[in-house]
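In the block that follows, a single chain appears as structure tokens, in the form predicted on its own.
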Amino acid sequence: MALDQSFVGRTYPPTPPYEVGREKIREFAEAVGDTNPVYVDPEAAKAFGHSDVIAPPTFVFSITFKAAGQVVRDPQLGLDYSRVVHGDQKFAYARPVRAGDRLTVTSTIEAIKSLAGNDIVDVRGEVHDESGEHVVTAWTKLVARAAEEA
């Protein structure tokens, strides 16, 4: 059954704080395999203007995915979580996540349609800091697999 198109548009409260940690940097880093020294070591991110390290451009998609499941739990949109893969992921960065930032996330529906009886649903994460500062957006696509047939 096609999803409500009168979500679009529908914004979800803001996170509470997610605070970056330089041990989170330097494990996500690792975990993707990026040697890249503003990762994991101080002195070479001042060396690059930075106030600290700095994390990969896909760091936040933890954060903005787990800020997307308001969107997935909103039991008035009828998303059936239990057949959603991720469909694609993209970013748009003000500045580089730090060490230090406490992030949080608003999520809003940027779209919903239905392909081949597939729930397609664009999630847009506006990240800010702590002092209200755009740092990056990022954009969510959920699919909702369509059930199989008897």
Given for the second form:
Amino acid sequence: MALDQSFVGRTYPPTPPYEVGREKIREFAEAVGDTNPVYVDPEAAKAFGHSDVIAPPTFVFSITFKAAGQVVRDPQLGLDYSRVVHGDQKFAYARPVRAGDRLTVTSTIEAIKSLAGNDIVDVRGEVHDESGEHVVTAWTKLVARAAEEA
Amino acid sequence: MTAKVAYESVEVGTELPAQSFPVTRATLVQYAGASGDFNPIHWNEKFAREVGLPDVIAHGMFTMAEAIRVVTDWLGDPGAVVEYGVRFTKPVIVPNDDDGALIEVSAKVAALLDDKQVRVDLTAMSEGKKVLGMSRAVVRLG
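What's the form predicted together with its partner chain like, now that we've got the form predicted on its own?
Below, the chain from earlier opens the complete complex, with every other chain and molecule after it.
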């Protein structure tokens, strides 16, 4: 069933702040096997001009995807979450995410398409810090596969 | 935010040092915990097959995280990444054995941009298949 086009442009309320912790960044860097010292050593991060350890580029997805859950699980939109796969992902950074950040995400539905029975939803997540400064924008393409292929 | 690579030192076609990243079931369990993505297709073979997959597959975001390491290791400072995007074209299939799968990543400078920025195009392969498409990063050089 095609999704309701009137949801295009809909913006959801900002999420409660997510506080980025040094140890969470370390855990993520270890999980992807990345030994770059800027993720774990504040002095190494400072040598590159960062005020604290920074997070790997894709770290912020955990936060934006959780926020996109508002869209995915919106009963009025009616996306079948059990059939959703990740199509595309893009980030544009104003600055890297760093330890101590308190980040909020505002999700907007940018586009809804139907292609060969698949429902395709593009969600943009704008990530801001505590002072309201823009940190990163994440674009996530979600594809709900056609029921007969599931 | 200063990359250790000078803008003047690169040209279109400059290749970044390629790298291969191994991924086993244990890697996926660790990534699930760190990322909070506990979708069973990434650790439960029975579930993966029930939804039509050939076996357990890696998180797309894990592959995306590995691929950019070729760029961030080259830059030194990951904070010099301005944009990064990928398309998830094929899954990385991770068998239940000691070796798991291998993600092979290569990258080259594709365009010189303003403000000391360059576009880097990445190629990520596993089992001879392209697992990421349209994989591009814009980075600011020193």
